[in-house]
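Starting off, we have a lone chain in the form predicted on its own, written out as structure tokens.
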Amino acid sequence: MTGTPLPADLPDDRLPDVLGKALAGLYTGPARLPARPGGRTEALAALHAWTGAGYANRNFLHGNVSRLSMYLRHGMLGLREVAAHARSVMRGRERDEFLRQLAWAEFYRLVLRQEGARVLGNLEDPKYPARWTPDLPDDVRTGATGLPCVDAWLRHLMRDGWMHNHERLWFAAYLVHWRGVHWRAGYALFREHLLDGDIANNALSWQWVASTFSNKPYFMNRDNIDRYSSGRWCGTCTAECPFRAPYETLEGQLFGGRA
């Protein structure tokens, strides 16, 4: 920023142009407002509107997830106040699971505090003979892989700056294990587009998939995608599906049976 304050009466529809010029060179693509508005007021409104009803189905793409991560990422909400709200409005296993997710976020922050910039490199050796290339392939960057599900995940990322957690895991596994791309390239892509892409959660989640911060690599198959997307892509897909096989078969193909 130039240090010149924004006019207090600047209308929202002019923000992309004004901020885009002030931040030129620091972002890619057209300057635009995010799909969800930012700020403490909007964050509190989103928090108070969150009841957690249906959170038990959070692993399904249609599941009721809070989408508060953007506000947590930018300090508009704190973990403790989100936890306090959850304790007041949620009950039983749904509350416990939601609090567990907050605990993961806090754990990742503590790991970042302890390890510092080391989280941007492999914290451990991968648990299989990985041979990763460093660069993001062009078809991935442009969302033109030819796989309807993967391209939909990428459109979601680039259009909305947000992905469901299962979409993140699926895409990370696809990029690292099927395409053989180093997790750092995916980390950089997420940092570029995700509104909630903080260093700790982003880097350590990629390492969890890659098995450099876990005891085995994460991967999925077609049945898993079909189930948790409620048949969104697989039923009509005519692409040569790399995920169509039992887990045991994919494990052997991807990891030599060492996962």
The other form holds:
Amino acid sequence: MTGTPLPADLPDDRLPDVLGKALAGLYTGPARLPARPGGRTEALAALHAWTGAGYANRNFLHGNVSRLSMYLRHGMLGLREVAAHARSVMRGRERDEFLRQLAWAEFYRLVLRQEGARVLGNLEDPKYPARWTPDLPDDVRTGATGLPCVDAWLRHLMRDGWMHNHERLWFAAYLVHWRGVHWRAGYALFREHLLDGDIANNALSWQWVASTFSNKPYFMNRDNIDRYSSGRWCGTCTAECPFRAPYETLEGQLFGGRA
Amino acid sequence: MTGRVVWMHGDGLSVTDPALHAHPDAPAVFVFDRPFLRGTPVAFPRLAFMYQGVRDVAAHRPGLTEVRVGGVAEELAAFAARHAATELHVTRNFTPDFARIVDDLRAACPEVRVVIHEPERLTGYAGPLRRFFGFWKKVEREVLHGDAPARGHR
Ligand SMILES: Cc1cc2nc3c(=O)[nH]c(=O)nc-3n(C[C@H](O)[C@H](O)[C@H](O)COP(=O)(O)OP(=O)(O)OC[C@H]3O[C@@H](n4cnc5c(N)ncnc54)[C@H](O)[C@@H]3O)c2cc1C
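The form predicted on its own done, now the form predicted in complex with its partner chain:
Time for the whole complex; same chain goes first.
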């Protein structure tokens, strides 16, 4: 018998110390509690507290999204019960939009079932002449790219273990298209830090941005970031902005105009 | 009498997990996968989040719930042996690791029958998949209204 037993009732105040020792050498970063507590009881409280009001603004960073993904990821909530809750408390287009997002999670799970380990490699050829390098650059790993918006997204990832969907999309596009890094390096960084990090949603969303599981690459420009972040960074930013151009110009720069 | 144990993994950390739900009194085990974690960087809060999930399960079921650190298939085999179990129940997940661990376990202890419970699904869709849009058109009614799956899904 090689394994080590652990008590199943460690209170939160002892958890980082005791679990940290038991898992020594098996994790990165400091041993600390997650930004949101795990468990079915917490998950149900979060579900019941969520009314979905304001979900129409879900694409804005300040929009009221559910933040239930980490509970869904670990089966602390099921897609069915979350859908049933949404059908009973939400109305109209907001409700439909939310249910459609749940269907994305179901879709990705089923793609994983269909494709198996193939989802960890390019499912299709990229739709532009991509030359991606495999390794995550150091400035990205340390969250010190010098771009205030990108560094903030990385801070959210590493501190909170959660990012807004738009931040994930922007960051993925930045890493793959602007920095020319293979999506797998981004997938691994997300898997390391996200409380909701999984294989299906994570790998397939990266592939969707990279265009290896979609018909064209996803990208954004500064206006898009400024708008959906409600001016959080751009107004005061003095960095040399790689996103500042009309879409057509960026398309030519990034994809040779062929995307 | 058939001795049963339940294997709890990271996709089903809730008393509502089908395998756990079917056998509330059976001893259950969750294993932090040492070889996997050695080779794959994972930040601590994620592991603590999972631990909190297991702890909540342990507090809400009558059966014994254990947490271990080690190789998953070996730990499961030893757990089944300690409890004289002839059946190990688990809920399927679609990760490549799941299938590998089940194969390893079956090879290591052929005397233990591995019983796989199906996970809960949002839809009854069973056809081939390519793009979300095509999928959505097929499941839209079912997802939006909670209707029974449309005919012709399978
Ligand atoms: C590059 C990239 C990587 C991602 N990696 C993950 C991941 O590892 N795990 C993960 O759960 N999600 C991932 N997503 C999808 C999405 O960003 C998150 O599910 C969502 O932001 C979670 O926040 P929420 O719970 O507040 O979402 P809400 O908007 O409240 O949506 C409710 C639920 O619907 C599902 N959902 C919402 N948007 C999506 C989406 N675009 N794709 C799939 N399911 C969705 C989630 O289960 C979510 O909890 C990724 C997206 C991108 C662009």
